[in-house]
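One chain is shown next in structure tokens, namely the form predicted on its own.
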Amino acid sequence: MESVQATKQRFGIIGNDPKLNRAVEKAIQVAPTDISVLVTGESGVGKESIPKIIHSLSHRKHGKYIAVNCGAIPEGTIDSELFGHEKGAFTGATQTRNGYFEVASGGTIFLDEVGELPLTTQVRLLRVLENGEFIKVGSSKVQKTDVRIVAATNVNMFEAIKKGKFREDLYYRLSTVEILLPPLRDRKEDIHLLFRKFASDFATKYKMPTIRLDSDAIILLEKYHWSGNIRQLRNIAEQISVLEQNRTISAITLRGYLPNIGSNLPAVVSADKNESDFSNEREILYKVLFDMKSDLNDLKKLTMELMQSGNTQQVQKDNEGLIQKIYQDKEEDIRFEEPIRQTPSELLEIPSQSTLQPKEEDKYHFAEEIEEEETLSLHDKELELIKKSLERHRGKRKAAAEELGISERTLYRKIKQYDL
């Protein structure tokens, strides 16, 4: 079995990390065998190196080695792209096509952002990895293949499975063994290695000195964060190599290279976590004003019951359940031991407990009060509510009749009945 650092010399894979060593080591000791693998890791890490090891070392090295970027291909072609197709299948097919995995067939296919496959072709690819057998895009007739399937992705794949957009039992398949690479920011030690490297070879390719960092350029080099990975370090590399004419690059010349050093930018956060907070976030807001819309048609219904009714005890005794539901934080009974004598607009206003209870010098007058109210007639008191409406809503009679829970047909034929 050949080692593992002489694998990482052959491949051209720079970095000393265990993490790092043991992602090719576990490379090295499934490609022997004909089970799938899936590497993971964020964007720009080097995924595509494990499958050109994988292939390289195993009995396919004689075959073809095809690597496709499923998220490059569109959703309506990708099919006949990976199992081909038969003329006329659809409209521009104009003859047959072979697809990846009969041409690939006693060779390996790697399925880069395999994550980005539509649920159809996922289906079809599960077929593949459980019996080796798929069908062309306009055909019946069932084809087979020997392919060994090498895929990568850098999404999540168990929020992907979460949210309905990737198979969990096409996962399980191409998962047999899983191989991570780390994130370049867990490398540090690794990184002014590829810093080295790569102005070494821009050198070469544009016939000029090679760029050597100073020790503070080298510190904040290793500090920084590379959410774009070993792609951003290349690219800063080469930006320096091209751009400057001293050849000793400084930290205040590196830092003018770097995004978001020293600025007061928020920090980047990973697009799965702010959806998720977000949604959470929703929920809560959503079930809060829910709750909120809730309590107030229960207030409207009590205040309305009490305003059509002079009998307070009776409301109370008929609605108990509702009143304790509104008042459950006041530890004392809610009575109610005088007519209301609010508006609708102040009925709305939850009272405090130094209002809930009368006043002493008040009490005396309670009989006095309800005894005139109870000879009000059904007339008078509709009037009064009438009057106190459209002055509340200013003579706006849709506003008026939506408060007191009448259309605004009746509400004009009330006003003339009563010559308001």
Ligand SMILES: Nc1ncnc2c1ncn2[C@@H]1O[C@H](COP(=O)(O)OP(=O)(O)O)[C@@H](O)[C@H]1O
The other form holds:
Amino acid sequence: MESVQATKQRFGIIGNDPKLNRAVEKAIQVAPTDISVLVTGESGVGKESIPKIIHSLSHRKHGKYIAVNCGAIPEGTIDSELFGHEKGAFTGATQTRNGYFEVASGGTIFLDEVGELPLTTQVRLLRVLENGEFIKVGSSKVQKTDVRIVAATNVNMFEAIKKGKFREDLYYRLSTVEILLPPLRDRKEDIHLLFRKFASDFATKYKMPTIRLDSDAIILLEKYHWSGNIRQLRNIAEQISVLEQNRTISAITLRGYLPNIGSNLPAVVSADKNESDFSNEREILYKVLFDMKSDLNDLKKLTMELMQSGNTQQVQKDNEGLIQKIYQDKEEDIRFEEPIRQTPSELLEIPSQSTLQPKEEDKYHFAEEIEEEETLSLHDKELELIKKSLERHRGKRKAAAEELGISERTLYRKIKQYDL
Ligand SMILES: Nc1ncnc2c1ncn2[C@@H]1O[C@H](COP(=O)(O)OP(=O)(O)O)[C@@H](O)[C@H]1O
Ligand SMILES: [Mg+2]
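What's the form predicted together with the named molecule like, now that we've got the form predicted on its own?
Time for the whole complex; same chain goes first.
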């Protein structure tokens, strides 16, 4: 029997993870039989190489190998694609057509995303699996075929069965042997290995020196969640290979390429943050937004009254509670910002039309505060920008603020916030 190592080499499969090796070994073991195999695993884990291994190591290797993406064929034509149709079976069926199950007789059919098959097609497929029989669309003649079926899915089939989207009997027929490919995050040892392989491939492809990661970047790479698995890793290796001038990649640079790093990478964000902390943070964020909205409504009301009556004193009297609150909030803000001397009556000055528009810097605040919750890389980039600008202007805030395109006051707040 062909060895696992030799098979991996032949099919370009990188990695030494025991779970990966076990999957390849299982494929080798079942190949010579006609047993149906279901390959499971998240998107991008490399499911497509398993049916190829099985076909190539089987007695069917000189027969046809057809891969069908069940999720990509419209429901209306899938039966005809798989099983063929008779002339005149439907409008546009001007000729008899042979389906994949007829064409691939003696070979192997790979049904990718099998969970997407419509229920009616599932009935036809079950019949093929049970006795090798099928009927063309629009025909009444039963035909025979001899195909080996390997299917793959990245959806939880038990869920699909529970929801009535997938037939339980078909599931058991398809999954006589199940081969599970582990997600990349569970193959920590293989991550850097794969990255180096891709980096070297892309260096050749784009005729550039190979990128390499420094030690912190390697740690980050191995801690990342990789929800798109190997496909995502390959994609990021390609982007960095093309876009980065400096061929030694730091963790900060790498971070810029990893989406959702905040929620995907608890370990790097903070030593002991877990899922629930993040949902708490989200709740807090919602609450802040909610409070802001209600403050805004209060202010709108106040502004309207002021504009309508023009009698500052009366409005002030009618809205004592609210004004008190504004003043309090202002006091609290002052602790974080440069003191601004303002009395309650100054606060109540009717704003002119132009100041009613949100100021550029305020818009900037708002956007930035939401973004910060989402991507820490932005936060880091901002910190870096501010630091560099301050260095360039030898600590002169006014010049730095001008260069950064923010107000001096915002810069002052940032300096405090980041403890610069
Ligand atoms: N072990 C591996 N070594 C090298 N490349 C891999 C490996 N596993 C997957 N790939 C590559 O990752 C990409 C996604 O694999 P694919 O089989 O299409 O994933 P799936 O079908 O599970 O979504 C492909 O480009 C494939 O060549
Ligand atoms: Mg696939």
